[in-house]
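Taking the form predicted on its own, here's one chain by itself in structure tokens.
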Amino acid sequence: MITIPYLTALTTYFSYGLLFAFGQLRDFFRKFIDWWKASNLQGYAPICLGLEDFYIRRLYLRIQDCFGRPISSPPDAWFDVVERVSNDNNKTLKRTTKVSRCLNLGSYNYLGFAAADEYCTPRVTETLQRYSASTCSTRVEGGSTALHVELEQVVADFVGKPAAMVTGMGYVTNSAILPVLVRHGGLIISDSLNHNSIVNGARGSGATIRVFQHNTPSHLERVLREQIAEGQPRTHRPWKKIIVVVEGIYSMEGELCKLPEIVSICKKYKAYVYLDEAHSIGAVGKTGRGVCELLGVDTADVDIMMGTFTKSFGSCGGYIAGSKELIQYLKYTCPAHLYATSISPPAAQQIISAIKVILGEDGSSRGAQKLAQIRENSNYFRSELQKMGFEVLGDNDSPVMPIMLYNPAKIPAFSRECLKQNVAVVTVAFPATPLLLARARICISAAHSREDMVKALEVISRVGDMVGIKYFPAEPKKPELEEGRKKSE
């Protein structure tokens, strides 16, 4: 749980209240202006209505230049950000021909495979020439190639499961598969901070949904015990099945799941474990096999393993791994397999090649070096941010590092000032996070050099002082950082 300082919470509430009050005042006068204007939609209900529309118009549009920034190069350690201008107070943004070369702290390029790679890129190019960019078909029609079959076997072996099924989109892997796994009469117990794809998948399943406090095994056990004793609503019959859904690394918190304790509790109450490893597979563990390897959990104790290829593998799509019976059932019933276009062959080849590099099957030790580098970079960067006085969430070894901003005025200030100094960061606010818990989310890559990180730390420190987000006293500077700065110069 994040404990917000009282004064910070008070000023944040005041800032949002001020924005809301002035927004409502502007909407009040807008009604009079609209009353005089002729409309072609008389008699129609407004298509955009409610607090969401108000939030977009009066809050989001004011700072939308901080989001959705277009790039014009591969998302490597450094990339080109296209500059945009607005002539209507940020309601619309127009691209210019100017680009800024920026240090990339926002992409999920954990192992550096998103840029050209000496092993992966030639094989992807060859696959593009052989198979073209798309199969233009679903897996059950004409969309299965030898690459897709190989990819599923490679993924299954990599994560330590008997079988796997791949889909063309990571988000859909959760949102389309959960409704197939559990339906009416079933129970889904979800971590309170699970990803939106899990939330939407659970809602679409028709199952009863219960939530437990974020990463708190004791509360999970209490919820399980109560629900098993109570049974289904109205009838109180036993649940048809119970699935507990957690993430390996929580994408907005950077925290590692307390998987050993959760698995132990699920075994005790005979509940299935569904593990989303979107941000952990390939990024953590001695050989990149995710939180199970990192935390010493046998993959046989995790019933359903999900992950995506967009983070550590420099590609797209997602996978589900489990028993052969489960995967066979999903291939007969899952809409993502039956109705969606299969994953692009070049994308499939990129994943296969990246996994081979990670495992050292390319004949080099680059995979082991990348894994060591991402771990070293992540722990160094997190440690230095904390020493500077920032409030940083997450655990060691996690490449995701949220820096708490809180106040809505600090969201655009931090983002814009970093961009001015050629450091591109991602800021996150409501509705992706609770209203009071706005943050900047830093993603570290194995492609970042020590000089890159020293530069980023210097810029973030300066901007942090300027914006006022160092909520803790800073430690005295260490010689290591000074030495790294001198080397970069």
Contents of the next structure:
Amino acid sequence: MITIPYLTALTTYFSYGLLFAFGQLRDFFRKFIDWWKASNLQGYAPICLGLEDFYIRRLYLRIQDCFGRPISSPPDAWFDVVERVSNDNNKTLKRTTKVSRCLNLGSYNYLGFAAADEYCTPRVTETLQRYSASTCSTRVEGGSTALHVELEQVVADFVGKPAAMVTGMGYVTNSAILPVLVRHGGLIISDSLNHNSIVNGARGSGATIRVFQHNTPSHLERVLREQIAEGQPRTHRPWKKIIVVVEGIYSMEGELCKLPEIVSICKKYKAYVYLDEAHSIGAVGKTGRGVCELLGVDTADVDIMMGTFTKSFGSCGGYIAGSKELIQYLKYTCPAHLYATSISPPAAQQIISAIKVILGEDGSSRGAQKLAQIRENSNYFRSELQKMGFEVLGDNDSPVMPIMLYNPAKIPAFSRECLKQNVAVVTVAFPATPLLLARARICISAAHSREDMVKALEVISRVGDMVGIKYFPAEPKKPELEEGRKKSE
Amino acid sequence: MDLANYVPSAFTSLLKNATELITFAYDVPFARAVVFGVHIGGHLFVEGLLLVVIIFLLSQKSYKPPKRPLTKKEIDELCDEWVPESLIPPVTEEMKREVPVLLSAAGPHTIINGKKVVNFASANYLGLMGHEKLLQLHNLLPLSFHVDVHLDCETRIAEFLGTPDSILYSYGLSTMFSAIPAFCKKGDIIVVDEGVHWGIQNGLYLSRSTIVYFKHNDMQSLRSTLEKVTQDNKRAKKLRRYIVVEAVYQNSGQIAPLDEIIQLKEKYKFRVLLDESNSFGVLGKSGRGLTEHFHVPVDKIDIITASMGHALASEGGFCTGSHRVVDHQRLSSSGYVFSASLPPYLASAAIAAIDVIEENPQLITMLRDNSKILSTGLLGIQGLELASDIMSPLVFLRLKKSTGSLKSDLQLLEDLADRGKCQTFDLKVLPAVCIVGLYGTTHKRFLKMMQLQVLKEHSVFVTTSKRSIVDKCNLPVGIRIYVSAAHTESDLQKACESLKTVAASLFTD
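The block above covers the form predicted on its own; next, return the form predicted in complex with its partner chain.
Full assembly next; the chain just shown is listed first.
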């Protein structure tokens, strides 16, 4: 749980208040200036009303250079960040031709497949020549190639379910599957910090949505009991079905979900479990099979498993795995399967090759090495950061590490200072996180070596001191031992 | 001592004062008045008391039965009794059918089950799939972030169309259903054609605005709807109003008359949102889409979206418009903010495709001629009629009338099933016929069997494109044929002939 110190909370509120006041003042003057200049859209209501884009115009644009930095090389452990200049105080940014080589702490490249890989890349090139870049049609029309069929089989075996269905984008998978599974008259209970795609899918389905406290199985049980006892709102009819949606690793907190308790509660109350493993598939677990393997949950207990290939496999797309009947039904009704272009063949080949490497089927032990490396890396990095006194969220074994910043001024300070020292970090603020809880999110990859991490820790510690985000006392180094050594020598 | 005497004497004096006061009130002159010949005595006091009692009773709350929340035991019982529906309805035979699997690229000719066939099922309008320029891609790496290739692609598209700026999405379907909720909120009014595809419908539903449908591609209906909507909402100045149309409808192949829509839009002050998935790179002299086709300046349309999985032989989608429109989406469009970006090689493929289109405008004329040939060739077909425009690259044939009773459908099914076990031929034309099933499962089954029979007897590759259960579109079923500039005239002739023979044999039974 994040406990924000009182003084920090006060100063953060004050900062935002000041920014808001200034923004309003500038808007006021802007209204006058616009009144003089007539625009050709008289009679139309403005396309963005009043306060809707206030945040963008007055707060986000000031620190726009910290977000959306373009890169010109594959996002490996080290990459090239394109420098941008602005002539009008950050309102517009122009790319220059200069690039700087930076350490990459922001890409979801958990197993290092983002760069050219000796096994995957030749196969992908060959697939591109054979099947071309796109199939130009949906899966049910002319878009199912032999590659797609093989991909679905490989994914199903990897995840541990009888069958799987693959779509071209992870976001659309959630948004298009939930409306098909639950309609009006059903109930969706989702974790309070679930991803936007799940929220959108749940809203688009027409079912009633209830939220339970983040990662608290006791609250989930209470909500389930209440809801089953009460029934549908107003009519009190019994619910048609209840689906509980949780994620494997929460991307903004780095926490693992308490899956065994949640699964046992859902079994007891006959609710269906929907697990979104976007960040955890391929990155945790002894053989990379995700959160079920790590926490010892049988995959047959989880009804619907969903995941994406963007993070650990270096590709794009999403999948749904479940029983054979479920997949047949989804292939018959899901809009993502019926109306959307099928996944690009080279991307499909990349996933197949990546899974083969992870399982060791390519004849080498690189897969096992990568998995061990990422676990070691994440645990080392997290413990070092905590020793230095930063407030780091997340559980052990999870490769996502958010460092709390809180204050809106510290966001650009941290980001720009780190970039000056050639370390690229990703900072996250509103609306992806709550207003007060801005953070810098670090994603460790198997491609980071020990020297890279030591350098990163040095830079972050220096910048942390400069910016003032070491909210916890640092662990003191052990001077007596050194003195003892000196005396003996 | 004095205190002990003082207290009782104070008490007695207080009591004396009180009694004096009461007797005074009692003996007050009007207490002895005579009203209407009736003596009013001390009963004023009693009446006063009665009034107090009445007021007291009235101020009491009315009786409510006490609230008894459910006990733990009762909740346990309810939870034990509750039986949920199964996660999915029982799987029918139809759902178990497999789709035909391609063994090579989905170009104009492809291989299915070891047979070489001509492919009419891919929306590869300009034949750019398999083009060498698109295959020589430098950045082959699938994983991506905000790579500069994306920015180049966005600028290229904006340049090609003549708009200020554009934004790239990683999937065609998510473009529309992310762009609409970014601009339309609760309370806004959206007038939309009833034949739009699922992506737009989902976007409209997520935006929670008031949605009004008008008849498919009917300008009169649009005019009357706009009139009605303006009348009903005369006072609301801050309401945003939109018209959402597709350039070439995916569900019927008709082309929206943009010039009339622009006239109506300017008269009633609505903004226009146009989906150009099937017309980008196809309509207009140089492929710039519907605006060029109707000679309308492109800045009259507020928001244009398109999917790149059709003419550009790539994947993903884009949205163009003014700077304000595009910049707003960078932070408020959920499909852009909360998902990973397009693999760089697909963005490079799109840029290469646009270069090819600009250098070879004859591809567009070839495509137009091909679609004209196919449309005119299919005019006399039995049992089906042409529902799409002659200029559209998506030829749509719909059933002239439904086959009547359920029994005759079932009979047809059995006949077809028997005929389906026919020998196959080697190299035949396979117009990919996409049959859209609408009137319930028997029709769907009928069309599916027709597809299979046509596949087996004439080696016609037919694909049934189904309508999802969450799709609200009510347009009639039909056969979709995607024409490509890479098809030769002989391919098209064969397609017409095969379709005519198949339809003749089926509809005479």
